[in-house]
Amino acid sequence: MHTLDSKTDVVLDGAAEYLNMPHSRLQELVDKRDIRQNWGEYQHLFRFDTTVAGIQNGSVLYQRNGNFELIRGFPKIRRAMLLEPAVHNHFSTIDSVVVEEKMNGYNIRVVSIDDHPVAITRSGYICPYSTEKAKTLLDASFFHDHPDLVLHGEMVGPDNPYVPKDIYDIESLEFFVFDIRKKGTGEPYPIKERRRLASEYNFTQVHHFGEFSTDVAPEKIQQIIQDLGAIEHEGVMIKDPEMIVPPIKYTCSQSNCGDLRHAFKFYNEVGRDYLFSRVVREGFQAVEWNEGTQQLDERCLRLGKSIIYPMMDTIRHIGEGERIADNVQIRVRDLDTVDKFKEYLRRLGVDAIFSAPKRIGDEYLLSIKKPNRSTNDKTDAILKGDLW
């Protein structure tokens, strides 16, 4: 098998047998760069850019002591649009479901590679910032005791370079475990076993609202969603206690509108499917909850404000000669992590301007400005007379 990067001696000999696919098929994936090699200290890791033969995109393959190991990508989680029919139809083979909170942050898998915890993004990249945080936040003995397991979780908090949130009363950044799965197969732990194991190592876990019969679950979830929406949290995950039937997700109106508020600030960067799907969710939820005129008017006002106000702010700022940008921040212990994160963003094609580090105790705080060139340029052109 050819190397992915001729400058290295990392090869995929034996990978076809491990993945149970023909050599020709694996070679085709390599040649088309559907399987890509990481860089730097993790150049022996290969990520899947596409789903193939039941292996999700974002999966990572690597060699350890001459043997291959596979870390499967995040499984696709489908969304309930109407609670009652979705719960009854999707979970028709079981009697009860577990409801846990869906956090508003970014997904990370943490796994032991070369006897060190490493944080892998949804797309299969090794994020140096998340890796440093994982080493700080998680008990490393877990990976020594369970080298065959993968922690799935959400990085949440204000010191977040992807989805910064101040709604959880978190000072910097926390890792909330929501799943534990086995390497290779991706088989998940049942919820009770997962929560017991995570508790044993004092991991922070997503909130557990309870286990409900499928008959009463939709009503219970609606009340949970209303309570979460009132504090601007995202929503819930609805799960089979044994994790045999795949989970589904359901979100609050306030979360949908929060997403739109951020997206319409950078309206020319965000895909139309992202925007449209969140508006559609509002319609289905309003119908299922049989909202009266006052509630419906409040929903419409909330939705409209989340679209118009951020766009107006963007247009006005650019009209006044400003350049809009996404402003985030990170907090690190080691300044070497900053250099690695800069290189990481550069390779992903993300424009980022880093401030000088500010010492806070034994850490460094840095702000990052991410210019949104497409929205800036499009708005500026329209203000000068260009047509849509």
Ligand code: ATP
Second form
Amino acid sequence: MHTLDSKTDVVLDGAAEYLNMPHSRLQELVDKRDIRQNWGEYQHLFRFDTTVAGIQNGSVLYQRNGNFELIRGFPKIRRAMLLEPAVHNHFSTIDSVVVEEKMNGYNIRVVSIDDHPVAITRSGYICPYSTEKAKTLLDASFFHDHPDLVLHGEMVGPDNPYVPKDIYDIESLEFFVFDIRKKGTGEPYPIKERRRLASEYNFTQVHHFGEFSTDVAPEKIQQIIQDLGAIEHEGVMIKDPEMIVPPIKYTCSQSNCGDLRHAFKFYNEVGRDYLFSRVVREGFQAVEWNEGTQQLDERCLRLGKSIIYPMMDTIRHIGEGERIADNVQIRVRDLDTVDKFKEYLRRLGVDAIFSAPKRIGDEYLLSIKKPNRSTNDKTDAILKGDLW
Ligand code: ATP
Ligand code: MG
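Right, and the form predicted together with ligand ATP of this protein, after the form predicted on its own?
Up next: the whole complex, starting with the chain shown before.
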């Protein structure tokens, strides 16, 4: 018997057996807080903060009617740096691949817990905002009919507290289904079956560009990427139709640069790997696409502009005595969701200042300011003469 949290006295009897690990090992993971208990109405849920015994971080474990259920974390998707060799090498055991659009938003798993749809983030938290959205956007009968399934998708649009984007024709926030998997094993549905099932419930799905033989796929994808880049969309996912070989991703230069534009505004907050990897991608894409001087110069200019201009903006604003901040917005039906979302961000240690709610029809719009203290302080210090 394991008391995973003595404060609330929630007991996960049999969890070690379910996870196929010794009791002492489970207790150790709980003590080290590698497995953590949720709070409030979801305190019977446990989140994996690290990958343990083949169960990756972000996975969620809970008990339902005396049985355990495991919702596996969404698997990491590796990136093609050069389309041609990556597609041939990665998919060498199959003849054709499906190309789907990679939407730029945030990853959410929706499952039914105690008969209500609940939205879980990549790290395994229950996001109150996304949960309200899942309830309004999705036909809940899916979860009654398929209590054993997990719906994976991207929350996309401007009313987005994590990755707001105006590049899509979305008024508020949409949920784009890109995967359906089984609870427990995490086994994915083959693409055709997944798309059929999702359409039965009228779910919005990621765009399907087609299925191509692996011989022609790199060339087809290059064209798709150029078209997507022109409208500032993010890129594609290249998938095995049977979902046995794991998918890989490939993105547009314009989207890499979009990331850099945002990141260099807050240059002291953003990890260096994040910035560096986006620059390296440009080098490989430029070589593979064998660009002429004019195209290459455009690429160089695009990259340089996305680094220098946002930084200049930041430095100037702070020089004028302003504080820079990341501004996002949310739109809710129920003001209770706002309180829950505030509490959620507080627990995650995210600094956020909420505006007063503004009524729009039967909903409320709120803006959220996330101050970037580190970039503000660093820039301010440099402006006063500090050395790097
Ligand atoms: P990863 O750990 O998977 O590399 P990341 O945080 O680096 O994730 P991304 O570079 O955005 O994220 O790429 C993976 C993410 O893309 C997925 O986690 C998913 O949220 C998102 N995504 C968007 N569209 C799709 C799609 N069609 N199929 C699968 N994933 C998609
Ligand atoms: Mg993403």
